[in-house]
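Take a look at this single chain, the form predicted on its own, given in structure tokens.
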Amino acid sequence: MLERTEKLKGHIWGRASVVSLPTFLVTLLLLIFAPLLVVYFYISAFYFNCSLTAPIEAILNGETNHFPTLSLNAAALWGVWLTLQILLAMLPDRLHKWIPNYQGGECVGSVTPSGYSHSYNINGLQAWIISHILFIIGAFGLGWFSPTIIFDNWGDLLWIANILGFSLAIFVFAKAYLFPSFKEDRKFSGNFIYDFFMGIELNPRIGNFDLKLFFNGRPGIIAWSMINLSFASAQYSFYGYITNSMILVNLLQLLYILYFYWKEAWYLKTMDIHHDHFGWMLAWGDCVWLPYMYTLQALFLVFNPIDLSFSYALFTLAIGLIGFYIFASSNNQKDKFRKSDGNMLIWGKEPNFIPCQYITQDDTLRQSKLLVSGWWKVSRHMNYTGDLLLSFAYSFACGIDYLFPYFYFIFLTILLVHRCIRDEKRCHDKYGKAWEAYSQKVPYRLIPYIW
């Protein structure tokens, strides 16, 4: 039986509940002057080349002729998007039916800090899916639209997907208080700020529709490689033809993009659903930060296209691949570890593991294993080393000589880092002494020998 102390840390595992000076001020500038982020490397694309001093020195100028308009065209664009993938997300999954080993349909989440197990409509491939064939058929095949309708109201688009990150963020901070979906996984910090900020609902939900889930996974990642596909587009209609690099960027983005939705039940389980609550950071993300920051590779090869080498081309595939794979490998064995409760191999062998325990505020005692065999020997966090190779590898595609493309890759990392500390120490709360040993057995966290 777990001592007291032990049961006391079951009660506090999840979103941090106090809030330090530096991180409310960090929680304000993010706030503040991430979305003007957004707004100029959009500027610094479309006006400067992809310059990232240029616009500063027009700004001080007096030039501000550069930001974006509203209009309702891009209203209407994105109220067909949104309501397209809400229709899509509420049908049921046939896929699973069809292909072997894809698993969708109903599947059940992990169980929240207060006990609960929720169901959620695993259909993101099908809904990837239809929303492609249905652009390609419109643009390509009926000329219904341009293949480069997205790249031509990238501005005006921008401030419609504000308008619906804050609406959103703005509807569930007041529903935490007036109508939430479960009292108990909530979390008050008790400043208004960060509660805004971070989220205060774990699972906001209307009616059996997850909102969470439906912002992390639909609208934003389902466009990136439509997005993608119209800049390749507006690059072939400037140029008259499509460089490999922007190939290699839409490829390797699009392996990514698949891998996530054939293993959307899997993500159930990890941090974005299981640990973080929804609120401005993932709202506004969701619609504005992952469809415009995602994106930076294919728009900075339009405005400069890039004709690689073959070397320089194999060697970046070579890099993206074997990030991948470390990626889908190690996230593939904890998967498989979980559904077989450890009657599995790793590596040949029969995986070793720490058996652990924790208990939810509802005094429930629950048990489970911490897995230290195959890549979750080598690091602690081997997914994301693999995740950070990855995202390297759509900057390197874009050449040396610009800043402007990496951005995602140095975003991603101080994104990692700080997830590994978040989630470390959401550990430790949970399991206590069994994450001590596991840390023991396994000394690093992201990058092999060095952190």
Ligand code: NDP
Contents of the next structure:
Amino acid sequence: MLERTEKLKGHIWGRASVVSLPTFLVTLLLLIFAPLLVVYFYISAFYFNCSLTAPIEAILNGETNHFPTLSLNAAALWGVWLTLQILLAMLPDRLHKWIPNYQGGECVGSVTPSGYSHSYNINGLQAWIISHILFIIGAFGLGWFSPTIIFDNWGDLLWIANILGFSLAIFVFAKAYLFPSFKEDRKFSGNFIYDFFMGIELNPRIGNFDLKLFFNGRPGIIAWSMINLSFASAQYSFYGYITNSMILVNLLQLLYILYFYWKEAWYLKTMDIHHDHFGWMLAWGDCVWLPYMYTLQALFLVFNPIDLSFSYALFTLAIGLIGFYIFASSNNQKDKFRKSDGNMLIWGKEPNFIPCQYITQDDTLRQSKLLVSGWWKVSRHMNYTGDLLLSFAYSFACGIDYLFPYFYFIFLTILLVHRCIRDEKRCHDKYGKAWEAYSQKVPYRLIPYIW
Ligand code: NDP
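Switching conditions: you have the form predicted on its own, so give me the form predicted together with the ligand.
Complete assembly follows, chain above in first position.
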């Protein structure tokens, strides 16, 4: 044991960071072009019926009057939304006392490279339910505002979301130098732009309020289903009915969002929380990219109300549900396996596993296990494969004539393939030979017999 500890000393996973020139250039391009791309999709939807070529032609012809404007109304909406979400995030969770098998309240995350185990107030499901009840009562019950309020202010809200996303990224960058929460868990690459983009602090907090869990998991994801509902209402207000494609997109994405909140304690163990540092990529991504680009299908259907045939709709639903089943059951298998330390059944059998070890910065040797049963024997990331299948169903629900609604699927494919490579490098750094043995036993990364 001591020998292994000695061997692993100085080999702390999640630390090494060499920024190559191509990585730096990609970072720079994303910083500049990702915000412009979001504006481009907005213009394409609101002025060019979701054509992806017409806006560029218009801009080249000098038409610049399609850009969103800055409005006090949108700032007030964002202000109310953010304040509500902060308050809801601070409320103690009640649901775990009432709902059997729901894990909420105080939960502990994975061990960080410096050996910390942070605790979190898990109450996302409660926050989602209260937020939606307020929206539904306010819009449909009391008529305080129109259910299309989000759609009506979509362009103006984009400005505020950007201001918030950039300010948050600058704040956490400065905070990492001036008053870091856990300074041993900071990561510096020596390149300012890259550090601003990827983040320095792993778990920046203000008191006990965790900024990464909050921004990754609350204002944007809770808003996601509300934005879809607002888009469905806009479709109704334009055409007098809601298409089956819009219902399908709303339902499939609702399933995904509710699963996320049902399993929020599991989210603490995912790469987002236990590996990714909090910088521009997450801060801006949470405030702008997620609410604007994950909702493109419902936005597309406002302008293109597509009525699917019964068989097409059924087929799309089947793809979505199969994808969701693979996504959820593979994530559940790993989660239960890790929580029970292997004392559970997978597909009716005791799970096989490879024992592994890793070391944290405090030179503590820790034990873990890599699951080699269930979905985790089919490929090393079947949870990504299921997610991709589900995201394909969202796009397919919008027909096959436009590229616009397929953007999310294309983006998620690139993100998850890249994530797969990143995660495997990290696991190899962390577990060494044990990871190699796992990769030999389960040779496919994502799609069995293909990659
Ligand atoms: P995983 O939940 O697969 O977590 C990867 C980690 O799991 C590894 O770093 C390792 O962590 C552990 N692990 C890997 N293989 C095994 C094994 N065989 N047995 C036990 N533990 C293992 O990935 P993510 O966190 O990236 O994603 C979680 C989910 O979120 C996925 O379903 C993904 O599709 C989804 N997602 C969705 C996104 C979206 O925008 N819609 C974006 C990103 C993810 P450890 O250090 O604990 O060993």
